[in-house]
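The chain below stands alone, shown as structure tokens; this is the form predicted alone.
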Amino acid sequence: MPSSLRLLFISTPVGPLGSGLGGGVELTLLNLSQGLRARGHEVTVLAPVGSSLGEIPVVEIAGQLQPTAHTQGRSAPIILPSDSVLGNLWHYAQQHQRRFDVIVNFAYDWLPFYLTAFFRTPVAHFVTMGSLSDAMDGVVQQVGQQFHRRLGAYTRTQAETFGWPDSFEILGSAIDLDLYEFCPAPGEALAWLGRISPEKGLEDALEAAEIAQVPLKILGKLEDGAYWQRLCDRFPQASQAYVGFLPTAELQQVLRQCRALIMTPRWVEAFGNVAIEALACGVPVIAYARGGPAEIVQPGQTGWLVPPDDVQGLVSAIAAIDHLDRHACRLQAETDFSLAALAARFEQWFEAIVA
């Protein structure tokens, strides 16, 4: 095992970890530290206030929270607001960088990439989500160009929507799966899990489910009002169908009765934690092969990819549920999901970058 590394985590600054915000980062960096820790490293997390990271201790940090990238523009201008926490926890990591091998950035936001020349402890960073605008795009691409081996990504259909995928060390994802229980015989209700917003197109999993005739049980942060009064005006089954946003124990046992996890991103999504939760429930997914999840789900043996948009491929797909072996999906997540290996890829990245 390399030596002990001292390794410095800022989280997301949209909102507070435990708030369901920041997606799938707050569930990254849970078990990435976690792993890490298990490895021997030593992991500090800079957070906004008010976040829990279960036993991982946080480092909490004031200022007013930074709009989320995903609803913006392509051409959006860089906002920054006064007294933000996007600034306030990199003038942190100015001041403590010499207590740490290497700072690493988990925010979708230009000015942590901005930085990265005047720091001397190296920052890499793990960029979250794919292209989402002209700014991000450029200063992403000045940190590949000037800083070798400084960019990690999800997977490398993420990493190609930036136009050079060469430049990102490709890590995956991972998820505790002593926290999740297999189920063998589910109920008869489908799932879909994931912040309701209307690049997650949720709409096409409730017609979907509805002209399939089977039940659908919707888990997540509900984030955008307008959009969620929207679906249930056309769906009037989507209130009943919301089960809330759970903690993982709650939110697993919920899941694993379920026959499969439908996803059906309308944007690339650059993995999809809520694949690999299902898989780690023995429950298949039926997903658009788009982003992330098209990495994930291996079709006819652990779930099925559908056309982009094609919600009578996801009727189709529903219907061969039933041939799916949900063992197979079980073993996929330990083989290939645990917090172990995910760990082991992000210590060899981070001791290339002190090396």
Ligand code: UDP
The other form holds:
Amino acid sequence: MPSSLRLLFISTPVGPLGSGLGGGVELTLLNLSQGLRARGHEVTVLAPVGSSLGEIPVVEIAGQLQPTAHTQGRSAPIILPSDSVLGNLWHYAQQHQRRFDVIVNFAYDWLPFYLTAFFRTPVAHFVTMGSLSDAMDGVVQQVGQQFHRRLGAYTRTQAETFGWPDSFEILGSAIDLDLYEFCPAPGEALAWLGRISPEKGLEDALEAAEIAQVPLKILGKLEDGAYWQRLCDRFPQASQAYVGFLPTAELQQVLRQCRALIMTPRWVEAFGNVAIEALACGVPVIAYARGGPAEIVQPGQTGWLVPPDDVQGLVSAIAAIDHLDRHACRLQAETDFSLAALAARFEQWFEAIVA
Ligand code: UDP
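Pass me the form predicted in complex with the named molecule as well; I've looked at the form predicted alone already.
What follows is the entire complex, opening with the chain shown before.
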């Protein structure tokens, strides 16, 4: 094992860790911090006030939250509120940089990329979404051109959305398998998990479940209230199907009882942590073949991939769930998405940057 690294992880400024506003990044930060600490590295996490990250200590930074990138348009200018938490996080990083070997940015925001050249300690960026705006594309590309191996992404498909995928280390994701219990005999319901926001396409899952006449359980952060209201108007069963935003322990108790997870992204999903959480419980994944899920699902074994936006395709896949093997799902999670493997990949990346 290489020598111990001192790592500073800087969280997303869109919400406190634990709020769900950060989406899958919150789980990735937790898992990665745990995995790297288990390998003997020192990890310090900086995050907005109110954050909690399991057993991992967090340095909490005050300031106004940042709007989420996926709610802005492609040509949107860069926005920074007054007393910006993003600015304050990076001010802290600048002041304390000498204590660290590598600083790692988890925010999908312009400022940390722009600041990279002004730091003495190397700054690496784990890019958590695909291309969404011209301003971000420009500054991410600048870092990719100016510095060697400073960009990381979840999946190849995600990196391709930027147009120059070879500039990215493809690092994947992982989960703590011990937290997810295998369930061999599920109930009738299907699960849909995620932030309730238009890019996640929940309406297609509701429609497919309605046509297939199977119950749906919806779990996740209610991010866009107006969108949710429109869904409830169109699908009266939606409000009953909504279980809430649950912590991992409770989430997996509900999820593992489901026959399959339905993933209906309208955007190029960077990864889709919920897919591997489902697999870990033995729950197959029915997903649009778009973004991360297309790299995760093994069609006919651990799920079905459906042409994007094809609701009838979802219905056909629901009818074919029984062809899938729940043991194969758990096995894939164990083989492809272990925490130890993820930590080893990131460790290699950081070692290369320090070298
Ligand atoms: N999640 C959760 N509780 C819920 C529903 C979802 O904690 O009730 C978490 C889930 O564990 C996952 C995240 O929300 O880590 C969603 O991440 P994903 O990568 O699937 O999508 P993103 O939000 O990043 O686009």
